[in-house]
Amino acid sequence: MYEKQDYEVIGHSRPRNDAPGQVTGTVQYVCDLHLPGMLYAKPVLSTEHHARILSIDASAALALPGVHCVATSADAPDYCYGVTDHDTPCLAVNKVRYKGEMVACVAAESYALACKAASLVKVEYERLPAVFDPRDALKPGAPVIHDECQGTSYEGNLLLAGPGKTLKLRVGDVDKGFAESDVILEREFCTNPQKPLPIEPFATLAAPDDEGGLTVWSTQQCVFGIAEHVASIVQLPMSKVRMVAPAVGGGFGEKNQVGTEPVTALLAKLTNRPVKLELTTEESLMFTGTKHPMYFTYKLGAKRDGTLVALKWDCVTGCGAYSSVAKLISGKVAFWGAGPYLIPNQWSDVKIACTNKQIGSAMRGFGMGQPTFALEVLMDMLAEELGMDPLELRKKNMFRDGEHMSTGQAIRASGIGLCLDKVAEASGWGK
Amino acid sequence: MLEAAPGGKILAGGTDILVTLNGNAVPDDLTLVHIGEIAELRRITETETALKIGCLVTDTMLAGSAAVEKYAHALWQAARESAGPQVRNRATVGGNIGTASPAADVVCALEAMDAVAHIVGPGGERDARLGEIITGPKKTSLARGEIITELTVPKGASAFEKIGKRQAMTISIANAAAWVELEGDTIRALRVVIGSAAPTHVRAAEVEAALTGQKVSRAVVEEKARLAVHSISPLTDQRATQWYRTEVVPVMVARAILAACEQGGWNT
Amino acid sequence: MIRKGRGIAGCLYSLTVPNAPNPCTANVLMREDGSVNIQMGIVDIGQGAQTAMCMMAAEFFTIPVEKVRIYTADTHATPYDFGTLSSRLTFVGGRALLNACQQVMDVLKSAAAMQLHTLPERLYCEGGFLKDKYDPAKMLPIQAAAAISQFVCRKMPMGQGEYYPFNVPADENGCGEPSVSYYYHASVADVEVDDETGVVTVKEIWSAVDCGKAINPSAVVGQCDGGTLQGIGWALGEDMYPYCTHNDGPAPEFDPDFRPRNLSDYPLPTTMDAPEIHSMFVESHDGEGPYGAKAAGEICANTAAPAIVNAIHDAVGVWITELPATPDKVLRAIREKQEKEGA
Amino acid sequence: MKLTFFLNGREVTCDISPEMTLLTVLKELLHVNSVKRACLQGECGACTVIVDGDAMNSCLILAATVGGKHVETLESLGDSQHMHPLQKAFLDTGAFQCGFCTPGFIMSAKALLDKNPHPTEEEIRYGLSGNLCRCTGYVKPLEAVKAYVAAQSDIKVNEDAVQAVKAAAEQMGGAH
């Protein structure tokens, strides 16, 4: 245990130790890294939001001299991965199922020709009924966009998830509270898919070394669990890709799942060239995820002096084409949808959606933003039906340190009451 | 002055045009004329009653000029709230006028100020308005190998109002410019045009025709400007609905007319 | 008319990754001239991960940091580690970082005590010295135990640490420890909305989080101003399916090809956009994290959305439900308001 | 085709084809590691480089069109030996966390102090508004600028200007 004490170094302010190569330039990141013999890359995005591949005819492009490769899902069939179900190919397999999603990537000479390459590779769709409202998506008679994983990861268009296919939290009795309750509050909120948007779009450079394997370069957020997936796809064991994270131009969550790796992986093991794939900032904004919109229903119960009593919150999240983390972070929404308050009683119930949108990823906040607004937004509503101040009914219902939160975790430092005392200082609240 | 060039494009400042190419496939049969070194077009030129500026000024230049600012007040503050600075760098008025956007800030300004544009092509020189001369969004009524020059711009007292999602580097969602010229309090002439909300910039004719010869208030400009809905036709795109457009376009029309008034010496 | 308006929010972070083991391993080697190798499987992504460690080695073995080098984010040269997610790596990647360094150290006191004739458990590190807790005579440089434990007890001072942090996923009841620890933020934002075009821009914002202990303060302070900036741009105009969010049903104006495709569409703040923010930070000291340290990156973007909407109620008296609060939105709430009070 | 430029201050020929732009001919044929290229649009500022003085992004700049011209890009202010104050300014306030758009930043800032040593806040706003950062939320780098115009004003240097940016950061709260 560390007690409370004064250091040497910590809590003095010190420049990043990269800093004097950020300031002169010197600090290499993906874009700026050169290999001899190296190719570009260029993906073929799906310009339909939902439909079936009928043919990919790479043949005009491969006719251009310089161009190396046409990399489809044809080169690595049974290759699937996903966070918590396997769900999602690393080009469209048969199907495309969110435009934007990658089908094609060409690697040639240069850059200028991968782009024309990409241009003449003619991609033959039929189009399929697209549903894009997470809440259509339920509905009996949407269009199912997972046709294969049906029974084992979805049930028409709903992800199971949790034990009873939804996830939930049952805590004290909501209905015996909501009896007690002098006020109560039930208003809807949604919110929208913002984008993580580093400035650096994704980037990858793959090399394939003199022992057969590979080196692999890329903007990532977690270098062990995307080289599980590149070993995947190129077939080779894991001690053979070397994955490694130059200096990377920001993250945000948007990073931490697989983006361009496996492709230009794959991309490096056919051509036996050292390939770059870099997205332009449209590419990354078409191609990568999204935080999950979520559309909520909250209810709320208070006594009349402003102590909080029972909180219901019923939630549809979005999670886009593909799983990836949609589970991990609409558990985060089921258990903490209460915030750093004290509620005896509170139930919740999310249900996942797939849509034919954007696949949703982490971005910063994971998961607690959208029931931070929701609910916070909700307290101000409280505190104006109760005619008290915003700042008091929050201080009169939140965590304290040696009690027990509602659903029953031990209270330990917590700074909420100093959060809220430091701005209302600082900003001069309430004068 | 400029031989026609077959199956050609005129690359002045080339912020439009490079942004159809970069990631994208270059067509074949593209050729590019830079006319960007011609210094004589790059020029700003003050005559008695109106400013010269040569087609290859940049909207640096337009917005750091004072003769601009005093005479021209509507160009000044385009050009500086539109794009960024390393665009307002390259971007030249000339361009601009090419590229036709419905929603160019600088058009709508140029337009207010009932600016005149010579140009000069295989068939000869002539002048034409900017009306005429944009026909559509990206489609103006040059003829191959046809290049505008220069602009006259008549001085005068006026105003640009901008909305776009952000307070920088945004396209606007709707934006007014409104020139007047005012005889002690009353409205002798009026030019209000309102850019983003149809095929091409608009003139607001009704709200010209029930100011005229008014005197000058908040009141009867603001309530007059509503008059600006019956000369729009907006769509709903990813930058705003047609019922917000249908709603600021008034406030926006209002704000620059009172604000070319206050420059052009009426106070409130 | 511009109207002013004021509004609050706090939040609750679960530290770590809830419902799977997530951990962090570090190797440390100390040199014969005391300075130290760290390698580690996180990558720094801007959060200023690296220092943080360079800092807290530096701390526990008394050096300067200029004497600590970190090499990182290599699958073949670093040991393994979870992800740059959910704002673990200060608190489980500083654990493991000291566990290595706790080893290292313990080979280091060995040396010392066979080189100062004392016993291991006496000796305690200050200043760059190893010294005696009875005895302020015995003293030695780290440097020199260093080299004593390499060349002359044949003892390489190096060690190797890991760190899983504690969780049990958590059932439909609550029970369970979801996340080893939790930290908070409150921020106040003031905003001025113009009620005839709706338009919303935010004037200034206070925040706080609560980072048990700060590292690094600067890079503190930096991660909550942009985490900020993130949610005032998420909060005013960042969606990429404009008109998607509508409470009953999609919206009329709702069409999937609407998407940005470049930065103008999709209305990333400028430098025009930001307004004043104060970034602060508060200490509430987590005996568990590594110095009392907890996290600070993730939580800065959740509360500045519900402060803005709130101040926006503040100021113009309409709840905006749906984000983002688009000045459509916001003028449609305001003309309603004004009819419902007009009838 | 044949190019013949000035890039920071040393005379650059070299051999490109017409449609690439001077991102492309700097990023791909000469290597140089300060340009950033990533949305290719104009709008990020990441690829910012200046040609006669102006702060321009290379991605919207026809490589043809700089024959003869200045590009200065950061390698030309300084290394880490000696660095030019501007970036001593920026490493001092630790002004930037992920570094990726930090060598356009410092070139629209170089570019706009040029034209006006002594700006107010609006005007490094304005003049700083074509490069966007998703890391710092805009605090610090515009304290690094305001910084730097203090040091560099003719006035006496004002010390506690400089040590109140230091000490904003290191006081508990960290209140500005």
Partner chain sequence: MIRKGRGIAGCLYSLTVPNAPNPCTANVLMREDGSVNIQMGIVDIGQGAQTAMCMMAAEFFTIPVEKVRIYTADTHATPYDFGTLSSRLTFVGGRALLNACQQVMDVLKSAAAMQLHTLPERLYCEGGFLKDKYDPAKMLPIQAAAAISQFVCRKMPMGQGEYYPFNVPADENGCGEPSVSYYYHASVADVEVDDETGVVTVKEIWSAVDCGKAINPSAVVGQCDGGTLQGIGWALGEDMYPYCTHNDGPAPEFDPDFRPRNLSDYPLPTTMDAPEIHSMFVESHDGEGPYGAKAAGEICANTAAPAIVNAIHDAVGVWITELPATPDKVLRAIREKQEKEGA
Given for the second form:
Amino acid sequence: MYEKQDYEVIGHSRPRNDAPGQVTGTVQYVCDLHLPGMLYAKPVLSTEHHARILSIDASAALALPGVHCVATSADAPDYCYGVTDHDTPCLAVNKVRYKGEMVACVAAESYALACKAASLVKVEYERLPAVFDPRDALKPGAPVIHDECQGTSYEGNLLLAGPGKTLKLRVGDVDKGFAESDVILEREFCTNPQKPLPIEPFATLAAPDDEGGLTVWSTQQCVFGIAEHVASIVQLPMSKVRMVAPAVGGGFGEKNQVGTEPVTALLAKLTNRPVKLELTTEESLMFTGTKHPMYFTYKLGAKRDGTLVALKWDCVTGCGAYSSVAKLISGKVAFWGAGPYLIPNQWSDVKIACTNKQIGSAMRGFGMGQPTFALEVLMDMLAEELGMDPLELRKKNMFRDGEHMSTGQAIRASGIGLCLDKVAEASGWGK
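Coords for the form predicted on its own, given the form predicted in complex with its partner chain:
Since only the chain itself is given, any partners or molecules it might have are not part of what comes next.
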């Protein structure tokens, strides 16, 4: 048995490889990169939550000397991207679905000129009814946001996510479990859309090469996963698209899905020049994603001694205007919404609703923060109802090595018991 001091690396503090560059300011982020002949991009974002695009007039912008291009959906191929469902256009097509969606994008010789040109692009809208609460979006008569995707990705505003159009888990017999329970608690919870806001803004640099290919530098955390979408937008084989991830100045999960890469690549193709698109903080707040808001009903049954017997939960997830990672996030809610506890009877039903808000993105925990909040508050309520120490209630029901989760996955290294003991000791629990 090795002790910690016997290792040369494990258990010892080591300097970060990138620490000197971070401290001295020599690290190169996308915002720091410049190429000869590079153009600067500026987006035109929607001022409406839900509206039909009647016209886009870029003539005044294009009349300015030094403006090379004003791209709209007319310049992009008929291709939509997405993590699970391809429902997101490079630039808004026919209508906008949230305030902040990119309608057009300018490429010019300087950033100041690009800003001026973007301000001259005139977009005429026909405002449409909007819906912002995912529960309202699922009601009869709600404005349909993706009328062109009905039956493929959506039914009304419901994102089709699994058998019976929702994500489900069925383990044991919850009705029997509740019948055998001494105490049953049922409560509603909701979580708000939180906004990740890294210090580094979203930025992309795209440059054509001499061999008909394209190199894209991106702030993304999962940059290669975007390659197929960039290749489709510029209509190149993936072998001709090179994705580069320089240092990333914070991401928190938000930077693991498609962002400004497709439109920047499109501008580089249209102008045959390097193009850099760097969003301002305000533009990032409008254009990029938030943590998914969720609305829960949890029902928990237990014996008088604190043994958990049955758990039933349903959830409505707001995915925003496009699907993005909503199915992956909501799958975690459906399959692991019982947390780290051994509960023999479980039932879940998770619906995903499209709304006229920003897309939902990953953020710190990837689908586990929302149900964990709901369940842990409910566990405290149960402890109070039983007159039981909430720490002991958790330790009584927690996973142990060798047990299986509701999905059948084996537990091979459960650290929750040790973690709870350490927290209890450090916090003076019980005193």
